[in-house]
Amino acid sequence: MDFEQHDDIDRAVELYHATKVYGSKHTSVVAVNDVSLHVELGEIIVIMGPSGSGKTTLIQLIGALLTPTSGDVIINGRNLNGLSKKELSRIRREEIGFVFQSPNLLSALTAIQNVEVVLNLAGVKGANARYRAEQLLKQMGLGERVNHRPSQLSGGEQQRVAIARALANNPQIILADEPTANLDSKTGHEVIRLLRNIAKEQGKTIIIATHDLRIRDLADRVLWLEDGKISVRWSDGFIIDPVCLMLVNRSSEIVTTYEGKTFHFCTRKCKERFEENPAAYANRGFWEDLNENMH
């Protein structure tokens, strides 16, 4: 089947069989295994799983990092396979936006200049640069901070910056990988909103890679992934932190007990901020509903 034309314009990514195996023999290790997947124009698409479950390379399958072992990678019509260097690095400059669980700025650069560095690889320069880049800014509500340095951002408008930052050349599609690991709740629900109302208005296709739950309500879809392979169900191998509320193996051994029932999280962080006080997370209405639902 020829995919260097694909007839259907309303899918922004496809993949059809695709597989990267990283190693040779008996030292190989599968990390996505054989997955299919639609992807449409303007959905939000959540991809959860625990860690190791192959997320990342799945993103950066998607995204034209890296080369697939074997199968089909189609961005906007076109297969990956068989194109050149150039090629790939101008689908990853101009048709593809990039959104990292650490925001990644220049810190010796300003907000406005950490976007237009962006355009300026894209062949935006000057005046237009700097026009586009603070009207994006302005977009993320950082109107009045579009001088500063990261390090007189907070690590939400830090991440507001990287958002703009991957707009700029005006992506079709934007991939996230875990965005909102190094932000506090209020501050990581903010971001995907913010990246969900984006989408919608202007029809962009966003793929979020997260373990994080807290934001699986935003998503027009959320797939989940274990051993690299695409499950149509939540794993029963995996429970919710109540103070975190992310995914955590139930083989972990951190921790504790509360009221006749054991409570699992993610680092001891989380544990000790429970025995602190148990009942400000055990009585949460949500967490046992959200527990049920996952199988």
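Numbering follows the first chain given and starts at 1. Just so we're on the same page, rigid core means the largest C-alpha set that superposes within 1.5 Å between forms. All of these numbers come straight from a predicted model, not from anything done at the bench. What changes on going to the form predicted in complex with its partner chain:
After superposing the rigid core, the Cα of Y16 is displaced by less than 2 Å between the two forms.
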Contents of the next structure:
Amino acid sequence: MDFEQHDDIDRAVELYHATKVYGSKHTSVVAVNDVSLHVELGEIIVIMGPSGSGKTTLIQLIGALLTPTSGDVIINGRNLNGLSKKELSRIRREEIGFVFQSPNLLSALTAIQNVEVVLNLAGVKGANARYRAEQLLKQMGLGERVNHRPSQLSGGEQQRVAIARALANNPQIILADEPTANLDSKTGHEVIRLLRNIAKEQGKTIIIATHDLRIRDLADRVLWLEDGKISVRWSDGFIIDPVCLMLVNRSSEIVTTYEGKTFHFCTRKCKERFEENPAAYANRGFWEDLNENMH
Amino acid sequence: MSVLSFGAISYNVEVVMDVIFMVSVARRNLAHEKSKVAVSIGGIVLSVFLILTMVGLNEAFSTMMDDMITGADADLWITSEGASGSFHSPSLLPISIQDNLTQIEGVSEVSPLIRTPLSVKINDEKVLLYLNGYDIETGLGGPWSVIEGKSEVENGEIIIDRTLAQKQGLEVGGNLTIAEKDFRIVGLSDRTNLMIAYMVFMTFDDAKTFLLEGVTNYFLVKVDSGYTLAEVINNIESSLTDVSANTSTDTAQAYKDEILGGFIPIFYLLSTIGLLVGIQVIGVLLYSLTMDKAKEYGILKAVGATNPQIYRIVLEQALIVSILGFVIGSIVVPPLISIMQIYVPEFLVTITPNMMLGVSLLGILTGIVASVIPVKKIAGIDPALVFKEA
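What would you give as the form predicted in complex with its partner chain, now that the form predicted on its own is on the page?
What follows is the entire complex, opening with the chain shown before.
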């Protein structure tokens, strides 16, 4: 791949040898290591990789929340290096929408106010902001829930409010960090469907960091991140958790055996759920297919 | 100029409309934490009570000291040299100098006045009276605020402070015995409770029986209209030795300095403590609200809120709580003080519109000061915090 810098306005995101190091000297950890990447306008990228591979740091670099230790991050043609905090805030406010692992809604505000407040920050106020927030929530299927507080909404509903909030200022880029991690299978599928619709209907650039394999189908491109570097293909060191379908390192010590096979889990909770009814999970046909397809 | 003014008005209207029509995170946060806010407002009301009581006590006594002097309706007060005439430095003058004073150029009228403390027993309780014996011919030095009965006395009659009457069950028409001499109570006066003593008014002739023969405490002088006060003071002090002549204003100030001088630092100290309590209460609330919602501020930062936008939320929270607390305090405290005065008549507190204005400004100041630490905390919140799972 050619990663020469050039002024190409069709690229929403460009990374050139971006490296992020935490700590210093003996305690330093390289979270993102010399990553170069282009994402076109309207493209959907899924970044996969195990926990600790640097996915979240990469999303934070692209989201103007972190500055690279070295290299360049360019958003909509603008290099983030050297920009003031105020300008970085403006980029986050107007050019990027965030969907986090937890919905991260403001607990004192209702669903509509959570969306409205982001519009207010960008200078859209009063009836205009309210109308826009209401329309977005209706699109998310939450027309009847606009005046509910986060505590009165289910996890899936909260995540849909978060997606509406991410879309509020009509940003070109949506960054999602593990958007389905805290959701059950059905709600996770709902969120995936929503993201797919947004990408198709609104032509947004969507970058999703996840280790949820279900999201792969959504992507124009799937990137594999391991030890802070982007790899061309899957590593052989990973396998799928049969309960939550997340990627798990084969060296994970959270394992159990059933009918002569070894199963690896991302958490002890998944292992416990598996052990409660191993047949229900172990005999799911697609699990083996996924593992085979992965490599 | 007019264009600039219209521009400014238009800008201000826009700002007000923005504030009205945008989601107020501050107000919602406070509404979400009703019990914390209620406790804080309670604390601020107590703080207002302390501040208003202290400042009001100072004001009441200060006004009373002024009344004690200016109410005598004299242009000049003559005292023995070096004495202010207050409790702490009594003045004694020979009554014989009254004639000399009358003959001094610029003096139109001279009246003797006795003001002396006297400890008496009333209903078996030791009570300190501040006798005020005045010349009933001129009326100079007589009672200045009679709320019941006669406003002048004759020999054998007395006008007493209303709180003394209330405390001791005395009333107009009744008798009061002072040093085995009976007086008929003919009136009640207001603003004459000196906290450590109660003022009573009687004729000079009656009062002089409680003082040494041939002396008085003061002479009150009225000045001829063709002379300035300074000229007459100069004439008096150059004609008579061992006397001081002072204007009513200077005498009142000397009284206040001597009597209140020791109390004023205490009033100010307690008022400051009250204010600090208010700041502390709001500060603790804001700190707790900020820390409870640290992640939410991180979310706002992550989605593009600038630090000043977030500071505004904290400042708005601080101002809402402090102003609400001070407004409720200002509404509740004055009637509370009035109720307390029914049961404790000596509890003299005067609350003026200026004090209320001052307390309101303090409310705003308190809010601003109390928001400093939370704002500093917020500045340090990393927006990347939101990527950590709750």
